[in-house]
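First, one chain by itself in C-alpha cells, the form predicted on its own.
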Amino acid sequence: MNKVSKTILIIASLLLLLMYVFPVWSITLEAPQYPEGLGMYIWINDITGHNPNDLNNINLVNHYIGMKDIDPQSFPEFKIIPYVVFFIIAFGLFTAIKGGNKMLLVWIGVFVVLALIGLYDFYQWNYDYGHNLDIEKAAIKIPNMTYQPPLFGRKTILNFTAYSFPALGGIAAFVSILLGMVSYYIEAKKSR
C-alpha cells in the first residue's frame, strides 16, 4: 500500500476509537405532554436516557401500551459488541501496515458484513420491542396498532414523533467505511 491510501485507512481505523465514547444511535419521541423531547442513545455496550430520567421515563410511557422494559442487561449484544469493534480496528491498522490491495478488500467487506448484521439485529429489537406487547396489562388498547419505532428517520406513533439517527459513534463508523473505499480506489487506481 501506498503512504496516502495506508494513512486514510489507520485514520479510518483510528476513527472507530470514537465508538467507546459516544454513542452509536439516539432515538427522540417528541410528544404535547413532553415538549421537551425523551430520548435515548445506544452505545456499543449501553442504553442511557438523554436525559438523567428519560429511559426512565420512556418505559413508563411504554408501559400504557404493554410493551417490555427497555433494560440495558437484557442485550447480550452489549457483551459483544466491544469486541467487534476492536477486532475491526486492529485488523484495519494491521491491513495498513502489513496488508495490501486483496487484504483492504477483506477489511471492508467484512466491516460491511458487521455493520449491516448490527443495523439487521437493531431492527429486531425494534421490531420486537414494538409488536410484542402485553395486552392484557396495556392501559392503551387499540387493535392491529404496533409501536415500532424507524429504524433510520422519523415517524408518528399516536401523538409522538419517534426520531432515530446515527449518534456521533455511528457516524463515525460511517465515515469509517468511507475512507475505507477511498484508501481502496487509491490502491486500486495506482495498481491499473
Contents of the next structure:
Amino acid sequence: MNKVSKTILIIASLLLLLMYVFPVWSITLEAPQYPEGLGMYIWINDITGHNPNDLNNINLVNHYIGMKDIDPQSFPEFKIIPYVVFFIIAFGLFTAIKGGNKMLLVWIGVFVVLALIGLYDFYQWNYDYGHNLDIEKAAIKIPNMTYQPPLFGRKTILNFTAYSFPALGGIAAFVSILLGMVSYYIEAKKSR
Amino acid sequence: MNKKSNLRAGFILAVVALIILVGCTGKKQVIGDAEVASKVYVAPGEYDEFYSFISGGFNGQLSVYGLPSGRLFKIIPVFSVSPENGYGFSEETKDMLKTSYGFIPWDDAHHPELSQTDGVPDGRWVFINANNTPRVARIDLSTFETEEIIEIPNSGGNHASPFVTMNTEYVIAATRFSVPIPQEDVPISSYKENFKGTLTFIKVDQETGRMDIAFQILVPGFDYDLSHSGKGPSHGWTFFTCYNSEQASELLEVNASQNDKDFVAAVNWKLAEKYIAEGKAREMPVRYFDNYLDEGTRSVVSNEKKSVKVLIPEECPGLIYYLPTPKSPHGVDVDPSGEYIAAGGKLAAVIPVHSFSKMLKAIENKKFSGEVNGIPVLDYNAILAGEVTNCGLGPLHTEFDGKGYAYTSAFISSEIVKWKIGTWEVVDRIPTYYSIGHLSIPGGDSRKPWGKYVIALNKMTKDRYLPVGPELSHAAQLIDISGEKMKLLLDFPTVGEPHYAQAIPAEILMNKTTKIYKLENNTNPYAIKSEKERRVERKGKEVHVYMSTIRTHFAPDNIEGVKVGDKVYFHITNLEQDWDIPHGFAVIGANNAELLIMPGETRTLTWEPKEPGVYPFYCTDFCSALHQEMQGYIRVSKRNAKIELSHN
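Complement to the form predicted on its own: the form predicted together with its partner chain:
Below: every chain and molecule of the assembly, starting with the one above.
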C-alpha cells in the first residue's frame, strides 16, 4: 500500500481503541419529573448510568410499566464484543502493513457487516425491553402501548422523551469505517 | 429636669409622634413602578443572585430566601422542633435539643453568621445563636441541616453571638443577662456583688466544623449585647457592646439608662491564647451539652461536658479594655478595612466611631479615664475617629457596602441612614416599614461586601399587607444600594421574626448542594440496605420494625403481633438514591410527629398503641403517581393475645 492510504488505515484502526475508553451509545430520558435527565451509556462490555444512580432510577421508573430490570450481567454480548473490536483493529493494522487493496476491501466489508450485526442486536434488545412486559406486576397498563426506545433519534414514550445517539466510541467506529473507505479510494486511484 | 431626663422625654415624644403618624394619617407610602419590578423579577426557571439566611427569631428556625426575588426556599429547623419532618421528635434527632436544662423544644434564634476565610464568607457553614437557653448551632451549607448545637455554660442568655473571627478560628458568645457565676441562690438585690458576665470563645475545627469551648472570660456584671471581631489590622481582637454599666437589677428601662456612656469591651483573644498557654486559666466545673450529627448514622451524638477554662481579667493584664460609648450601645460593627468600630447607641443622638489604631495608641500611652474591676477604661476622645450626627433616632446596627459607605438602621425613626466613612457625613436616608432592627448587606460585616442590596429587617408591618388579625407577619424590604441614592425595590413578609440575615452569592453554594445521602455510607444500626433485610423484632415490650421505602411501597406493609402496651419503633430507611424523592411516614394516633426520610437516610419514630385494632400508616410526601397506594396496616392485639409477631 502506498504511504498515504497506509497511514490513513493505521489511523482508522487505532481510532477503534477509543471504543475501550468511551461509551458506544447513549440513551437519555427526559420527563417533567426529570428535567436534568436520566441516562445510560452502552459500552462494548457494560451499561452504566450517566450519573452513579441513573441505572437504578431508570429501573425504578420502568417497574411501573412492568419492564424487566436492565442488568449488565444479562447481556452475553459484552463478553464477546471487546474481542471482536480487537480483531478489527489487528486485522486493520495487518492489512496496512502487509496487505493490499483487496484485503482492505475485505476489512471494510467485515467491519460493516459486524457493525450492522451490532446495531441489529441493539435493536433486538430495545424491542425485547419495550415489548416483553410483566403485565401482572405493571401498575400502568395501556393497551397496545409499547416502550421501545428509538435505535437512533428521538421518541416520546408517555411522559418521557427518549433520545438515542452514538457516543464517542460509536462515533469513532463510524469515522473508522469512513477512513477505511477513503484509504481504499486513494489506494485504488494510485494503483490504476 | 436634668439633661438626661430631657433627652428621654424627647425620645418618648418622638415615639409618640411616630405612633400618631403611623396610626392616624392613613397615608401609606406606596412606591414602585415597572422599572423597579423588573429589578426583582426572577423569571420562572431562572435562579436568584443570592441566598439569604434570615433568622426566624422567636420561631427558633432559620429561613432561606432568594434575593432579589424574596422567594422562600426552605425553613431549616434549628432550635425548635419540627413536626413537619420529625426534627426533634425522631430518635435520631431528638438529642440535638438536649441541654443541661433537659430537652428544650424551642428557642429564640437571632443572628445567622456565615463562616469566613480571610474575612470573606466562604459558604462552609452558617452559625446561629439561641438567645434563651444559651446555645450556638452550626448548619452545614451543603445539606442545609443543623449539624451541631453546643450549649454555653455560665451564661444567662446568648445574644452577642455567634459572630466569627476572620478565619472562623472562633465563634463568639457572651451572656446578655449577668447572673451569679457559678449559679447560686442569692438575693437579686445583691446584683452588684454577686452577678457576673462571661465572654465565650468557641473553637471551630476547620475540617469538620465541630465546636468546642476554648475559654471564657469572667467580666463585670453588665449586659453584654452584641459583638463583632476585628479583621485585617484588628484581627486578633473581638469587640462587645454592653449596657447596664449601672448594674441595675430592676426596672432596667429606667435604671440602666442613667449613665451617659456605657462600654464597648475590646478583647485581645490572641493574648488570651497566650495566657492559656502560660496556664493562667482556671478550670471551672460546669455542666453543658455538645450535640452533633454523626455523618454515617445521621444520628445525634450527645456529649455532656463538665469543665471550662476561665480567664479572670485582673490576672491577665491587657486582655480587655473598655471603650466608653454613648448611651446603652447595641450593635458594634467593624468596617471592611478593620480600622473603624461603629457602635449603635440605641438611645444616643450620634453614632460614635472608634479608631482601632487610636485605640492601640491610647493603650500604649495609657490614656485611661478610669478602671472597672481591673479593666482599664480608655479615654473617649483619645480613641474616637468621629461621630455621625443626624443619624436618625435609635441607631442600632451598621453594615458596609465595600465602597466607602456605611448603612445604619434607626429603629425609632424607622429608616436606614447612609453615611460616608472618614467624613462621617450622612449622604442619604430611606424610610423602612416599620421599625427596622437589623439590616443586611450580602457580606456586609466582612472584608469584601457584595454591596448591591441592603435588606431592612422590620419588627412591625401594620398596614403593609392584607390584615390577618392581631398577629401580623414581620417584614423585610429589599433596597438597591448600587447607586448614589438608595431605592426601595421589594417589600415581602417573612416567617417568624426576621431578626438578622446574612446573604452570599448563589454560585458559592448552589453547585455543592447535597442531593442524596449515599445508602452505602449509611451506618445507622437500624438501617436496612435492601428489602430482603426487612424484619420485625421483639425485645420485651419494645417492637422494632426494620422497614424500607422505595417507590411506591413500604416493606413490610403488614405487621401483626403487636400488643397494647408495646412501644413500637418504626426504623425506616429510604432506599431511594434519587434527588427530591423523600418518603414520609405517618401512623394514626402518633403522639409525636410524622417523619420525612431523605434518600439513603434512616429515621425512627416511636408509637405506643393504646387500644386493640388495625391501624393504617402511609406516606405523607407525594412521591409518585401511586403515592396514595403507599400505605400499610399494623395490627394491635390485647396484651394477653396469643399472636406471634409476623410481617409480609
